[in-house]
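Just one chain is shown here, as structure tokens, and it is the form predicted on its own.
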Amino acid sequence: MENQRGSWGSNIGFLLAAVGSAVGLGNIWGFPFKMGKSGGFTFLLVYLFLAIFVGLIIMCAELALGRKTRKAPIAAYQAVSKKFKWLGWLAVLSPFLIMTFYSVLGGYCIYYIIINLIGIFGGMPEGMSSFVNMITSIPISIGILLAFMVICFFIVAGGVDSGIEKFNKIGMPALFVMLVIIIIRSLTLPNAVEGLKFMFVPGYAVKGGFIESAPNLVAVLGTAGGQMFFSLSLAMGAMITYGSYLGKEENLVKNSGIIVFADTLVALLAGVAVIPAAVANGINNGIPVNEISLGGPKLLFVTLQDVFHNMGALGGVFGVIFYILVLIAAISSAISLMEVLSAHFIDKAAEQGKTVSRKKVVMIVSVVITAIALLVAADGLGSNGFSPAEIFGSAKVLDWNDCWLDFFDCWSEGIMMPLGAMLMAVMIGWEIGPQLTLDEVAHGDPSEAFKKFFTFCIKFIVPVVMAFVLAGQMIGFFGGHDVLFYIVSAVILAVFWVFAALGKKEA
């Protein structure tokens, strides 16, 4: 029995897999609804800034760390850092927590493919298309969760090139084609232009009556930062793991740029597909614009399903296409998260001189994820009396603990991911120095301009921005005043730069 880590069959295979990891529910669902609740164009500007000055830098650093060490996140951090060698645990725990609710949302996509298929041929049972009916039916929620996890198991168990790469070579082109089809239909709906104005006209979210007042920049920064990391699969070990399978001949700077660009493009296209359709449907049904649902799972599974229902005979066809699109996006991201966890145990066995079956490891990972995800599925987004606040008797603070999905999202996307990204930047910029990463990047012969840009960003821009994002996320989840935001940001920066200075001195 061989214990091989695997490798990519080609660079295009890696790019499609990496883009697939980045392109997930964070694009198709998260980006539109977070853009909707954060004022449209303002959110877009902040997101683009973060993608260029933070996302690209962290993407390149994670790929370089993975390729240099040829290890999964925990072992990779231990190989390069004294002070932050424990940081890899955040990059493993985070994808585990994400998968506990991501798998449930993926199951929802399967359910909506089924009901739209039934709708095409008629005979839809009364109430079957109801979102509330789905999430309050524990057998249905568990059944579709298991179906999603079985699909992911077989893909990841197939290996890096024969499973993950092969799926994305088919899935990613199919996703783009289906996304274009949905965009064309969305933009041909009456009043769809109002949704485009909401997205791309500065201040229109307020002037058009969608929200009562201009969004708070602190809240937008926290939301956009969390969305960017979730969307790009950063600070969750995926790019370190995928980078560990890369050959030395591949250009990390170019590949990082392609991944960030493709992911941002899909996020924008998803916004164009979703927001105009939701706005048009609301206006055409006489709903006041400030009451049109542009947020939460209901945007994907209630508002858009209503859009397809109102399209008439062809609505079921467009519904099937759309939810297959969303399912592909969910699977492509989920398998990268499962690979992070699986690669850790495969590497650990190899370090101990043992052989291990990939299928056995992936099976154990899948079972453990499913065991926790069952609680999220049974909870039904807080509808069935299983929320953390109800189980532990804790007070509901904003929305962070009103259901298990929000609870796990708070700790993974809200805290662990921005914290991990900030610490990684401090580690590279101030403990081990940027040159270690640049030496690995140099195999792709980056320009001197990029080296200077990377060094400046990793030392100054990324830690400062991520401290703000982390503080914004914490205040967004737990509540607080704007003044507290700046205090928390300053404390976070001071503490971790002290750690970095001590680590550099000890080295």
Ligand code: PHE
Given for the second form:
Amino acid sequence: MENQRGSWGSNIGFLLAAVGSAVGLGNIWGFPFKMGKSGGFTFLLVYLFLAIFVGLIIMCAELALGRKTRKAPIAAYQAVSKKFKWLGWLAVLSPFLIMTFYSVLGGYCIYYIIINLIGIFGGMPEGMSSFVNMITSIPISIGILLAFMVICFFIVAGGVDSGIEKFNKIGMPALFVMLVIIIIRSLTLPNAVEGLKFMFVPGYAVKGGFIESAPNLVAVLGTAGGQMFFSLSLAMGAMITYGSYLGKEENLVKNSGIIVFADTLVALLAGVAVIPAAVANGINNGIPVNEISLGGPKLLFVTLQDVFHNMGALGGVFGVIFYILVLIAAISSAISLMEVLSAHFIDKAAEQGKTVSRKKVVMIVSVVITAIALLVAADGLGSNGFSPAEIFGSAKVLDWNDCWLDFFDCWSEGIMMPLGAMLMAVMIGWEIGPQLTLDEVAHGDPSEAFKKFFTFCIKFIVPVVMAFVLAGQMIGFFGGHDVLFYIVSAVILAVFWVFAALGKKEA
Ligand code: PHE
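Same protein, different condition: the form predicted on its own was shown, now please give the form predicted in complex with phenylalanine (PHE).
Time for the whole complex; same chain goes first.
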């Protein structure tokens, strides 16, 4: 049974794959735009705090859970917990829902590679018209989605070491080199320094006129927390699954540290590549700084395409490099989401003493994802007349119902992910106890100081932060006021303490 499961060829192969899962659209697109919306430097500080006190802890816990049980998420949770058995289902349903729109966004990158490639030979396309052409053409949207899914299918079907690991071993270094090229180009644009100041000078977001007033710290906590989880591929079963293929002798604390560090570094570098370019291009074309679009899908597909458009002849070359980089990041994350789902079925069959063909399982997973993704693709971010709000005749168009992408995002990233992470922390910290994780981690010999740090964070910091993140995400999606935010946070916290108390009583 053991041999049927895949395993990594080497620790460095595992690391590149885990970093590949972490580094994705969340880093290159989400991080810069959330930083753009949520107050520049303040966001950065909060993000770094969360990455260390929450991200690192959950990363370690997930890798340990996977390696200890040697199982995919559903079975892994069932193996360690009585009360939270069902949490594994969240960790499988979320990646599925994420893939229904992640694949569409991956397809968008393919489209932009093609139009920039054509642009090299004349007629560099401008941002807005390219974007509108793409999302309003159902055949184009579906074609690029299918192309993306076919690429992912072949990689995942290739296996853990000869598919996923191999792709990341080439893809990750290539991505890094391309990112450096784009950073150099971005920082040498006139006025790029304004973008750098926005990112790194405290208070400059307001002083420089990018945003009107200082951001609400609690709201920033919610946004940064959600972003950090998504970016580190946490609470989606991905790290449990990747951890389940890892050798006992590998050091989990060190590996977790490297993954968190690399992911944060790439997010920062992506910020340095994207924000100064967008700001410089805006200023150079007479757009007031507060009107430069740093938020939403437009940043990646309109604002940045305009940057390449305005670079003249060489713009196409930089455009192709940039969108290939984003495509690699999207693929390396998508394959980890697909692996979570595939691993579940492969393990299930093995448990029943059956052998299933990996190719067949991955094929079924790909087809089911694609079937729902077709709706998201054809919807074109709500521009083709059948968004959830239009179909269900909602009176109000909010973030959760304005398009199918946001609808699936709301369920997965907005609700299941923070809820799953919070309950996971409650499970580890209060039900089964941190010792189980620490014993597993101990194979790699962590220090006493780490044990104390882990225990304190998983019991107290993670659940509290996650309650805020959950409340922040819900209010972001469903609309609401600050007061509501505090009420929802308080309710979630209260529920948490009840769970915690119950867990303790039984232990
Ligand atoms: N971490 C990926 C990103 O930043 C997204 C992802 C989330 C991948 C969860 C796998 C699991 O884009």
